[in-house]
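The chain that follows stands alone, in the form predicted alone, written as structure tokens.
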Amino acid sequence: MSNPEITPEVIAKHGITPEEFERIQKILGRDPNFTELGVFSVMWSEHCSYKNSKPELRKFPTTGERVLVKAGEENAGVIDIGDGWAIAFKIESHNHPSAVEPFQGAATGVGGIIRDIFTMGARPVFSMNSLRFGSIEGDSDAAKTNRRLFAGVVAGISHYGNCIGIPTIGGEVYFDDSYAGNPLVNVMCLGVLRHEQIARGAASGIGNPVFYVGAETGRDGLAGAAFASRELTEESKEDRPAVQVGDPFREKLLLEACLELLASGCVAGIQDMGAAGLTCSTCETASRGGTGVEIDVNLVPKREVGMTPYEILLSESQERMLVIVHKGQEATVREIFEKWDLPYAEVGTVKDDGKMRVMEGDRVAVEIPASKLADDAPIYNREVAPKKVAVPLSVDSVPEGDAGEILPALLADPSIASKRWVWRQYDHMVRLGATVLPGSDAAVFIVREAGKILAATTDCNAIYCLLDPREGGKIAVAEAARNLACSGAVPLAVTDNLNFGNPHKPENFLQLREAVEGLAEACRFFGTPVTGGNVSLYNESPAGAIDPTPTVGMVGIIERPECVMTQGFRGAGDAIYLLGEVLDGACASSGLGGSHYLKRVYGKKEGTPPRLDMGTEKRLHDLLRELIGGGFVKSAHDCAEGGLAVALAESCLSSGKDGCGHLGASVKIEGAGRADVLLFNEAQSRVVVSVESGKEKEFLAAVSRAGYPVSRLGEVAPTGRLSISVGEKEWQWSLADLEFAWGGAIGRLMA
């Protein structure tokens, strides 16, 4: 690649506009050559400086007496579990690469996410993920497309997760039209460490050697940062060359490397090349120590010729970690990397000058204050479009369905229908640590070296997030605590990836805005500090944005084995009960805003989403622990799309073992209204219970202590059957029927 000249063309090509171009001639003193345009492009796109979000971020609480590590200090939080054990963990998204190359673009982000962690000195023991799709229901090129990048996507996952060893163990899939052109893959990974192993990402040390170790760079990933930070349009299939391509195998190798080298107490900081690769990692290391980086690209390994200082700094290619040692201890990392059979090189000095100063040989390519690259960037204050009021729904407006239609219809929606199809593609069950399997409301892990067990989700509901950001984004944060709850876990903490459109537009940043105000106001009120996370904006396609996705990540923790909770049911006689109102007041209005019952059966996402009373809600998270710590709930289900109805057909069809054995359920509703709105709104605080017979009492005590509402529905049965009346209307499903709807519905789709 040659440099051609700096123009106008040139400049805008790179995502600066004129403004920032000249804040780079004030930084520099002179104009900028091609290869330093470059790298600031990288290092000042939304991808890697957040100049557009960072005001919103700032808004999220960061502390708390077990936060270790917080947001934005280095490259995932660190949480404290007790007992002298810490957790570090983090969501991150691949969503532009893998719209052009799905296989490649989820699995990269598995592979960068892990890094991450291990970064930290903490040993990845699991992943999970959020996905989003367009449609893949008919035969419409948009619908085949979808289903070709929903399979690609998993497939990337399940090769990459499966290969490398660290299971997938939960998450979430949805499928919405505003996703079509625009997929979202938002991907988590949590690992476990001693708090005396945490890891800094700072060039500390003047005069200590800096080693760049782990694969060879080649031009794959080219200039990926500023590639995620525009829109998507017909032409992006062009920036093909801005997906990485991932080996598993060989970070693999770099992740035990990297582990033994930390324990060897040679490191001094160390940092993933990701998101814009060497030049993130000197200039952020740099920035952190107070120092200067000074490297020579001559000497970094490559796998192809020929390549420019421009296109080594810029690459994004896998599996590279930059790592400053301590000086007179270079031949401990030599030993260690020649063990694991891995590329290294020391390639630079830490210099006392604050500057990130690039060499190839004897002329200097790059001369950058590090401090104003990696850290001042411009930040800007986009204009916000006034406030929607949301129209309520009218339940009028909504011809009233036959539930024996409706819940069938609803069970295979791919949105709601059980995700089989995917997480029988990764090994959920390496390192024995997955103590329940996908498909409950959270993913719970053993963590056998720390005698702990976490437990871990990802929620959101995008609909709400459209109809009111704020509400949404409080609900996505109430729902994560609640299938916590549901699973006997208390939460510690959250990390989001905040998925959203272009931020030019006023109404896509009022969207931002409003949600992660609703996200920081949920997260202070249920005591989850916020560890950090992603900001993946201009997620457009020709068709327009995506809605509004701010994706919760949130772990918590389980006292004792005895308190894990599952929501099938388990036992035939048992007394089912809602706790929780049969239709909350705030809701009757409607009922149905925002509810998938809306949108499945009539095409339609509109009127309000459901109100949330946060207070009301922690009173359900406190006392469903309370009555799951003293043995009196059998199982545990949380009402959220589809509904009570929904929520009652999960239970049944997650009593048994992929459609075979299921114990069905007799069940009379009382409640006023419509039959429909009673089944199928959408309802917040509200879970399904199983209690054995003879603790009914002690349960229900329980719950009156708690002042919290609660229902007795009707009895687990042995019959396969699920019955449900309604006033006078009953309706009956064979769970035969229901498990062929909710079971294979994906499948069915994608054969």
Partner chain sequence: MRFAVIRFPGSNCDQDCVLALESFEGVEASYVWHKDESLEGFDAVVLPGGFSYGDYLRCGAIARFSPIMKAVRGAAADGKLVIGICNGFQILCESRLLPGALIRNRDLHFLCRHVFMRVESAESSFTGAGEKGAVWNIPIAHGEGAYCAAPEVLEEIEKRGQVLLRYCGAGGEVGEETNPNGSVGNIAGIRNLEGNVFGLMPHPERACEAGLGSTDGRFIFQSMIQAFRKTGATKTGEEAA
Second form
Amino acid sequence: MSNPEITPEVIAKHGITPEEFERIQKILGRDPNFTELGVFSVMWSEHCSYKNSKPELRKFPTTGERVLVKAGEENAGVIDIGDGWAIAFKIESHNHPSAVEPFQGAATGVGGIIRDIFTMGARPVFSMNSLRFGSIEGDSDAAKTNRRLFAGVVAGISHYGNCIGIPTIGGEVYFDDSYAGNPLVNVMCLGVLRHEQIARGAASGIGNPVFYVGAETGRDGLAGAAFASRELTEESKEDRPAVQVGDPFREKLLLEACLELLASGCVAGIQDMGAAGLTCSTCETASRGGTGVEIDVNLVPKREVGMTPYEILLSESQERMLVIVHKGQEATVREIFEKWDLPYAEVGTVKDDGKMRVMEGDRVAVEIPASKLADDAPIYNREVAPKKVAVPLSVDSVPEGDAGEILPALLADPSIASKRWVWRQYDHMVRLGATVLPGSDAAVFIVREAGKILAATTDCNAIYCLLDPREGGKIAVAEAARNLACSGAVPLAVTDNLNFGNPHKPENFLQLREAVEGLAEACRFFGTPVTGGNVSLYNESPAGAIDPTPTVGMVGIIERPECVMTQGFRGAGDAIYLLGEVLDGACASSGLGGSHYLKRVYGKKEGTPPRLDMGTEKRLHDLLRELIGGGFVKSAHDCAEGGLAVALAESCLSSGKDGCGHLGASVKIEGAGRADVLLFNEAQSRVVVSVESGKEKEFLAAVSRAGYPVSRLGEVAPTGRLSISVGEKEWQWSLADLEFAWGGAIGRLMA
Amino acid sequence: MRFAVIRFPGSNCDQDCVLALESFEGVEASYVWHKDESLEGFDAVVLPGGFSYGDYLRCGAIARFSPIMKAVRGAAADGKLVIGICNGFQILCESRLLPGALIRNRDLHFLCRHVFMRVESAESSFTGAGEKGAVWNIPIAHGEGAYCAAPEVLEEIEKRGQVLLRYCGAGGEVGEETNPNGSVGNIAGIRNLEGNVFGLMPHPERACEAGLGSTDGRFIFQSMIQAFRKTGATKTGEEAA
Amino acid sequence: MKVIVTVLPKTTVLDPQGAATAEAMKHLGLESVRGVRVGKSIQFEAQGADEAKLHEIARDLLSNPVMEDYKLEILP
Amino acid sequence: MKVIVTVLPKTTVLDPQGAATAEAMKHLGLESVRGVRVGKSIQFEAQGADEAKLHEIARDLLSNPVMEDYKLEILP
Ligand SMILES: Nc1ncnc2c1ncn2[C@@H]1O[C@H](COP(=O)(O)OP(=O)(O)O)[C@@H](O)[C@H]1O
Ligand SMILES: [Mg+2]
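Since the one above is the form predicted alone, can you give the form predicted together with the partner chain too?
Expanding to the full complex; the earlier chain stays at the top.
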């Protein structure tokens, strides 16, 4: 089998620049052959090498007392949760595959992140997902496409996660036209393990055999990593040689077999085959181990005949692992894989020469210094556009709307409406851990084997990030920490997914840099190191770049079962308080900037996002945990999109089982200025809590000790009504109407 | 009382079942691998939920041919208690140990949520610890859980009181609005004619502790334990004598 | 030889997928569509297999007689 | 007229259903089975429908061109 000739066109087609080609020639001391060129092209894609984002990623705080494995060291970071137990968690994007084939794109995204977690030796215990689509409202072709993408993605996540038996316990979904044609599909998975069970992805022990296990290799998703590192165009569909199809059943077997294998003690190193498949796993294990790895493609189990080394190395077939085994223990390995009916093969050995060498029988197909390939990708400092100063929005430029109509309209906005339609398609109860089901500020999960209670959330308000990426980044972290605090948790660490447009465009790169610096500053402030994450650039459709979307996945721990808190009201007669200001004084005149009210009613994404004072925010979180720990509050819900009025409505609507509310509220809001501004502004650091009437004194004493602003808004009512008065004006809504708007909006659009 | 929890490749509620069962006094639950062929020494069998063999082709269709299923048939013929939950129900139907079949949910989506079901008869080894007419709150989680059967079969199982659980509203009302998946007659669970094999789509093991939202699932396991202590235990007693 | 087994839901059994597909087809302008059934087509090679065995497999494994009918075609 | 659309996964695409089904068939004694593909068979009546329209529906609605091929048969 002879390799095609290396022409400038061939090089360009691989996305390799002339300078990069020279670098390759230098590394090899010769011209690469066609297969080697392919290997370099995937390893040096943005997806695998982070060549455009690495200098930015270095800005994240990555250390902390609880950090056992740092970001970037292995497949996922590992965090200590006490008593010898640890968690491994990470978020991953599958945006471009999902744009082309939503069901399989999302499904294989889930499969990939789950493998990342069990590769660390951890048993995956739950998943989350953060999704963005174009608008799903109306009859336009674009809306139809967006609905198809949304339905397909949710079905794909549901298919894979449900089948493998890992509960999907939370997430977020937003709709905005900047994502039309380029949806975001970010999936996160968390696993638990004992400290001593941390598995390494290093090829250690010269002479150790290298095993391939899992699905046979086919021509699926050839060079998917390179595909993810390009803009989507009309031709993207034809671009793909073959879509990757996920097989969650196989992965379930692979998961159980790998965990059994790791427990047996015969594994020296283990690595999943994700993006860039066999290429990435061989050169990364060798590079981490400071060794070399030699494999023979003839020995690799294949699904199709006549595959070339190029195709075998670049295939992204799913559900495959590379396992390096202590010499002499091959029999155990065989026994376990046979028990689980998994294809496997001994395909190579660990060498001492630092090379990634791929044989095709007797012929050398690839020979590249492994560490150079894995770690010496070029790094670019992209051009950054000059900073733009966000222009505050004057409230006077916004006509005053009527709250009676605005509240139901906001509740029915697909980005704010209940995501019941989504999470009911996910098995969120398997493994008997979800003690707070989807529908509250954070998901809460009991890890029985460790005797720990974890809370997790994903957050990012991309409108804020569009208007001011730095502030938006900070707010994403603050909101995540706030959601955890509302659930009674102390935040532990963060994983992030940086979804941006083409970094070659200076204004996009500016957004990336600003957002990362904002995230980094906030993570440092809240004591939540970044344990890993994912970068997805080139998120553009013909209409332009997406709104910058640096999604934050944050995990926290809840000390005692009594400290688990939820957002729904729990008893008629309880007093309702707002922790925080009704309207942040510092932005009284511009309090609607970036709000969903402005977007929904006036179709504008304008102004400056709400001001965040991190010190205030942190005091709020500490206060919340104190109030929850002391048993002073019965519910807690933060004010986010839609502001105070939406938070109040949501606390009513979540007062019953399964998201069906039965408790109303009677509320009076004091404050100067326009009612619509008071009700729908999105000032930060605010939480609506309910307090049993007998405990109000103690509650207020605790709040005043903390010196936090607080106001009594009213009471929880047994009636099925929400009534709000501001000054002279009063509005009333029946819960049934609000439930119709909020609970059913997405289902009606998707019917 | 010793429960066998069968593990097919792709089962994923096996651990949950063991956890729930072991919360009952005097109950021991162990995994049995699908490649095993014997259920010796077990008093009852659980076919847990999940996606056996990926549920490819049809839910439960391939699991039906697993080596262990011969032993399950044997246990059923011997009068031992056999319960199939969700995928286990599908396997029992595919194996013809229970009549009928389970097809795609009416709205074609997987559906995971708490639902209500009414106890149609408490004269059974699976509902005996409850009361006729009681309303239980137990979650479902399935994509293919709409029960169907030929009209003459339906008539037969209704007549003989084989329907033990029916989906309903919080107040026990049975109708189209309280039918989550399109099952005929709102059927959530049925037993065989002999009364020792039971299949249901809801997951009782997910409703066995207050922290998970409901404890109504306990009635079902409690019923099995009671039934065993009444009849099974005496049977072993006789055998011993 | 090549074998094609077509499995269709019995007409007496509710076919929600068929109903949804019919709706979508009408929506795309095929007003006259009726009686949509969505079933499976299972195709394979089976050198020298005997026909009785193939029927057994089609009946017991590939279809569920409670809700489905099958058709077996053997091509040379 | 009666229309039968058969949709099968492209041969280059992984077909986990086909793989699992093949295993089960072997288990039931059909050793010689190879190349199992599991696809869909969609059957319906469509009085006077035009063929181009049917092709459009088969391609855009009934199959997923990224992963599947379809065959359209029109019976009188
Ligand atoms: N894609 C999804 N998958 C599962 N749960 C979701 C998803 N989207 C939203 N949810 C759940 O809905 C609830 C509300 O979500 P969101 O509006 O994003 O909350 P918040 O603004 O408090 O972060 C949360 O419990 C969240 O986990
Ligand atoms: Mg919140």
